[in-house]
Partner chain sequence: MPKQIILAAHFPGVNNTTVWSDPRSGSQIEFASFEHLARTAERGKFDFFFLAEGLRLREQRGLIHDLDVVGRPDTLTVLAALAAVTTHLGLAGTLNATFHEPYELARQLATLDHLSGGRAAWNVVTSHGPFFGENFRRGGFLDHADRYTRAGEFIEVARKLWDSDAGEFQHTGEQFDIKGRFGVPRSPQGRPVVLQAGDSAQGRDLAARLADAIFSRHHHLEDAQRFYRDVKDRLPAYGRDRDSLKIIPGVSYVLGDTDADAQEKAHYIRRQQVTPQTAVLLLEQLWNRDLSSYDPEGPLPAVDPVLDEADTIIKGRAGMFPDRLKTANEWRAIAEAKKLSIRDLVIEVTGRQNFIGTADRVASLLDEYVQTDACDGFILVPHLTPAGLDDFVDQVVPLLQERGVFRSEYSASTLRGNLGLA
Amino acid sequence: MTLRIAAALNGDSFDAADWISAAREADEALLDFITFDDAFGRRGPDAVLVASRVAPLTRHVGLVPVATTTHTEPFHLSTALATLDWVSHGRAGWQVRVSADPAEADLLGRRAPLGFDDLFTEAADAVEVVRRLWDSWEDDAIIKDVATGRFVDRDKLHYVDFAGEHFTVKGPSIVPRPPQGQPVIAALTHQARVWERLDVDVYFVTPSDVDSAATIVRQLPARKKVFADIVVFLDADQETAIRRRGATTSDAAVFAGTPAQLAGLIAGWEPSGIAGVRLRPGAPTDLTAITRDLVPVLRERGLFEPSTATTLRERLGLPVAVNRYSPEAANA
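Just the structure of this chain, alone, in the form predicted on its own, please.
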């Protein structure tokens, strides 16, 4: 069994060339996807906009930006992410994040910070609303009938009619249904009370070893895709990598060593049932080491084979997203 390989991009550069260079590096190595880190109150460009900027300049790699649900309207999220899916030709995803930081709440001044339960109740509702809005246009809603002057079939646009504790959304969306139908939704989770509340397609988890990875995988529904996060410092010799790692700590396992040693670690984790690994470069140069040094080793050992799938959803082995408002769904 081969694993899916992803990389996490994190930075505060406002120079588009920096992001384009990193995305192309991952694209040319045929990684399955990259994530773009973000937080509501941090310095740096908006992750969804960065992903949209690099989308036309890449051809293979999936693009999964972080977007918070705590201070963001789900209607706006749905349109931005649907647009990303259109400009990337079906390679978009979304990493859901919540914000419990009082300083981030103060930036808007709209309300006091929410507690854990309310944060994830709101996030779960936001995911549901975004999914409904993506489905609010049936796939064949656009007709472009010049003879009659009709652009869309209004009978194939649907009100989502969501009323929850934190917001009410009627819809439909102002963007047609994305190419994937439902772009891939992911979340970083450290504990059961998160994944029990947040129903997404991909979970990023932070095991310390193969046994803890297997324990996490067993707790999640079989249809979900689980990616293990590893912070990596890669060099030609282990001593240099260890020196660069220094006192680095993380929520995820921190690896310092050679590409061959990391390939051995990944091979050791494969039996746990994970779908893949998301590698977090310890420094910008480590992304290059991942794409140019590690990937060839993984391919040689049969641990990674680039997918020929054109959409991220298909590449990850997720089921076809049937539109909930379509006749097919009604008759299912």
Second form
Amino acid sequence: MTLRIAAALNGDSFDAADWISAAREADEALLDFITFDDAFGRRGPDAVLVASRVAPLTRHVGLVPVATTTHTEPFHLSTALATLDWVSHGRAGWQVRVSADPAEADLLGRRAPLGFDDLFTEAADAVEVVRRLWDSWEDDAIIKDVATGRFVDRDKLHYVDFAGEHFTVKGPSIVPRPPQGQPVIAALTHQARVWERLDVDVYFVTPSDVDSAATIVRQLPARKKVFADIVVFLDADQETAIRRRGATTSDAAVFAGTPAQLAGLIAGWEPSGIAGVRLRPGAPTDLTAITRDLVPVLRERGLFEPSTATTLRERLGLPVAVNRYSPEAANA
Amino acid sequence: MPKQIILAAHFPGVNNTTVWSDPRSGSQIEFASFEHLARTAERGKFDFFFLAEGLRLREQRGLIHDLDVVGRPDTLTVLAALAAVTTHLGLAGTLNATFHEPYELARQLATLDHLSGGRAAWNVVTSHGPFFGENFRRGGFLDHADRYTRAGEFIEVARKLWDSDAGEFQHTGEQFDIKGRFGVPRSPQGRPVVLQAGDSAQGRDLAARLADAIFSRHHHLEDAQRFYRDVKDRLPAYGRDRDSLKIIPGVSYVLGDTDADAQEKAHYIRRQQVTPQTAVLLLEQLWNRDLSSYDPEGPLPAVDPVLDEADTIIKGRAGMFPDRLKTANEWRAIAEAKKLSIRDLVIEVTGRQNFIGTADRVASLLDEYVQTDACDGFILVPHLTPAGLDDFVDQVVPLLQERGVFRSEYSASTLRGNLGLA
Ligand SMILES: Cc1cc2nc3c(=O)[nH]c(=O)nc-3n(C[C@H](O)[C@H](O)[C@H](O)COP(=O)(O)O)c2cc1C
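Take the protein just shown as the form predicted on its own and give its structure as the form predicted together with the partner chain.
Up next: the whole complex, starting with the chain shown before.
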């Protein structure tokens, strides 16, 4: 079985050239997707805009920015991500994050921080609203019917009429349904109770070895795609990598060694049932080591086969997103 | 040296100016359309590309409006992508101060300014009623005056954040009580360019106080000159000089081989823009009542408009008629004098192209407007997506350059620099 390979970009550069070169490296190595880290209050650019900035300059790689549901309007999230999908021709994803940090709440000043339970109820609602808005236009809503003078068939546009505990959203979206129908939604998760609530397609998880990876995969619904996060320090000789790793600690496993050793570790985790790995470069040079040195080894060992699918959904083996408001959905 | 003309390219909007029925008309949402118009504008050395915004699909008579182009991208996301396919063109987006938050929007605009090398601009709008609010947490939460209070404080806070150079900020005011670390270092323009597009006295004052430019809808020569004086006269009270605020109306044009040819084309485009169905809907916007039973080829309604500005028949679009009864009577008089049907009358009185003629004539009219202080430049609104400005860039821009009133090369790398703003 081949795995899907992703990389996490966590840079804080404001220079477009840095992002372009990182994204192009990943694109040329035919990685499946890259994620763009973000949080309010950090020093760093807005991740959705960075992803969009590199979209026209890449052809293959999926673009998955982090965006937080706690403070951003679900309506804006939905339209921004739909637009990223249009701009990238179906390569967009979204890594959902919540914020429990009072300092982040102060930046917005709109309300006190929510407790853990409310945060996730609200995030689940935001995901639901975002998904409904993406479906609020049927794919064939635009008719351009000169005889009747109608540009759209308004029966194929749908109010989403969402009413939750924390907000209501009327809809429909102002953006036509994006190319993937439903861009890919992902979440990093360390705890089972989070998994149950969010309607996401991809989980980033942090196993320490193949057994813990297998346990996590078993706990999750079979149709979800599980990616194991690994922080990587890659060098031609293991000593250099270990020296660079130093005392690095992380929520994820931290690897230091050669590309061949990392390929060995990934091969060892493969039987756990993970869909792939998301490699978090320990330093910017580690991205280059991933794309130039690791990827050829993985390909040689049959652990990675670049995808020929053009959309991120398809590449991850996610089913075609049937529009919940369409006649097909009603008949299903 | 004569005054230099500012030029901007408006992506065709979701209203009946945009002709979608033409065989040449392309997608309103594919990125290729945005790229085409932006590249065309940059080829023509335009100052900036411009996107409008509406945070809910328009409705009329309680139904989603289906006769015009519907659907557009998120403003900031598409501008960030356009930064990848242009190098000097300013990237201006309309963003609502009522349904965004200062920290988040200031961060996004500063990010765009960094990622574009100093080309970001924000057209501040406040929205016109509670209609958009149903898509947001707070609902329709402010009335007209408070929306401007919020917009003013919003811009002030955004400036504070932009000036903080990634550092600590604190703001306590009527609308916002926020603090923390901004996290974005000073962007290439320092402050992204701010445009304002409200026409009320509060809107004009806000512009005089805080904006770098106004997107206006005053485009008849004398009316535009009056507006220009009105706004520029407000500047000294805020300690600003007359050149520090640019007035840029949105205008349309039609080019022809002869003036008569251009007039003929203009008439043909007007008929495409005002279909029989659209004619009735546009009339309803003035009459503010259901006229769906009226024949577009028949006479105007004998009943009077409904004068209820709190509950207008159209939602999601700025009001165009300060005095409905007066305008209705004017329209009736024109229809009677010229024996016009509803459709012909609407073609006659709404949205006629502003500049019609040979390239030479259009170039000289544009120049006259700017030199006689009707405006400082133009936001050109083409009627076709995405190639609607091709002829202007090919034919009119060279003539403006020959006249010495428009640049042949960009003189600065930032939008602020090209606009000649401090
Ligand atoms: C030329 C022009 C363009 C405008 N464009 C937009 C727009 O794209 N989106 C929007 O929400 N409002 C738009 N508006 C609405 C105004 O910004 C403003 O919110 C509204 O007109 C109410 O303010 P006022 O009473 O001062 O005019 C526009 C207004 C004008 C005059």
